[in-house]
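One chain comes next, on its own, written as structure tokens: the form predicted on its own.
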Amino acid sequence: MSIVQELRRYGVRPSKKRSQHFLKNRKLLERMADYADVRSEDTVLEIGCGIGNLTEILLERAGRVVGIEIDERFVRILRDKIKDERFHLITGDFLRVEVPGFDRCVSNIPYSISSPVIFRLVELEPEVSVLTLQREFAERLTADHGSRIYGRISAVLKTFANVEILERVSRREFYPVPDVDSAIVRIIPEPSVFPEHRDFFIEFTGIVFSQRRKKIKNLVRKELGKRAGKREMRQILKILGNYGDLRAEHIPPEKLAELSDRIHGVLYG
């Protein structure tokens, strides 16, 4: 039965508001599981299970699948369709619910929440994540400093993980058809840079990339000035040095990590 036929059978229409687009091509879904090297001893996380087409493939290979689905309509379909005791379904928002332990993540991510999902996966550190993402967003994940698409998420991912675009996926492979093409991306937590204060580094990148056209010294002065005295701020500006006159897009991740650690030392000792 096709995805369209299944949705009609259950009387459900995908929501554009929630970026619900389902991969129709089973071979593509199987390749996602292949790319993640899903094995019988693995617990696999799937974010946004939809009607369960990828879920069923993961259950053929994994020891256990944890699915998180926010849409009650699809929760009802999943409970009706998948009776396997190895499938643990959580109803809720991946960004808010407590996620049980898992080894790998294989998911078709809604475009509208791609960035926060990636940041949470960075925090949870699965062995590997294989995700379908909007193609332009996937290219941002792998962008180098100096590129017009290099941004906060590029810097953070390059610091904490090895990111690879595995293949491009035409929009015609989805139902309903989205406005853009997609890509399958693999993320492996292999740090190339080691900021001593990980949480502050993520906060610091949020500050310096918050307004792309502004020099980072102005952004740092505005945001960190709320918690730093005049003496501390002079030290921070001295640490920034010539980099303070640049925009964040021109600064490589390793330098951002160095600056954030030194600034953390001024703020928190």
The other form holds:
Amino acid sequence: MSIVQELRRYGVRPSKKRSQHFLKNRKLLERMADYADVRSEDTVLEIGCGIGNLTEILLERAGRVVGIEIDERFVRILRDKIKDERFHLITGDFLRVEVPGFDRCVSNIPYSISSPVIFRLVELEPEVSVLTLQREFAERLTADHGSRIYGRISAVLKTFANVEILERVSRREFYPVPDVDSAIVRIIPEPSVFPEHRDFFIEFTGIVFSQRRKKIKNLVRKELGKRAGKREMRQILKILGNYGDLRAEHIPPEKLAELSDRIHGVLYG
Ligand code: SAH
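Show the same protein again, this time as the form predicted together with S-adenosyl-L-homocysteine (SAH) rather than the form predicted on its own.
Now the full complex is given, and it begins with the chain already shown.
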């Protein structure tokens, strides 16, 4: 049965607000599992199971699948359709629920919450994540400094992980057809380059990328000035050195991470 027929049979209409666009192409879903190299000893996380097209493929390969789905209508369908006890379904918002341990993440995620999903995955640190994302967003994740589309999320993600676009996916592969094209992205953490103080780094990038046109020393002075004394601020500006006169978009991720760790030392060391 096709996705369209199946949705009709269950009498549910996908909601745009919840980014409900289903991948129709089974071959493509199988390739996503291939890219994540899902094996029988793995627990795989799926964010937004929908009516379970990808879930069923993951269950054929993984030892266990943890699914998180916010829409009660789909939760009912999933419970009716998938009787496998290796499927652990959690009803709720991925950004709020407690996520049990897992090894890999394979998901066609809701695009409306792409950025927070990525930040949460950075925290949860699976061995690999294979995700379909809006194509422009995927390009932003992989952008280098100096590029017009390099931003906070590019800097954060590149500091934690190796990110690659594996495939471009046409909007026609989805039902209902969305307004944007997609891409399949693979994210593999690289702990060797993690900044020491991760939470502060995420905060620091939030500050320096908050106004793209401004020099980072002005943003740092304004935002960290509330926390730092005069003497500390002088030290911080010294650490920034010539980088202080640049905009964040011109600074490579590893340099931002280094600056962030050193500033953390001044503030909390
Ligand atoms: N994986 C399915 C469905 C993708 S559509 C497929 O490829 O066919 C995105 C899914 O994410 C929908 O089922 C939607 O209800 C769900 N969703 C949206 N916001 C969510 C959230 N905050 N937490 C968990 N699931 C969410």
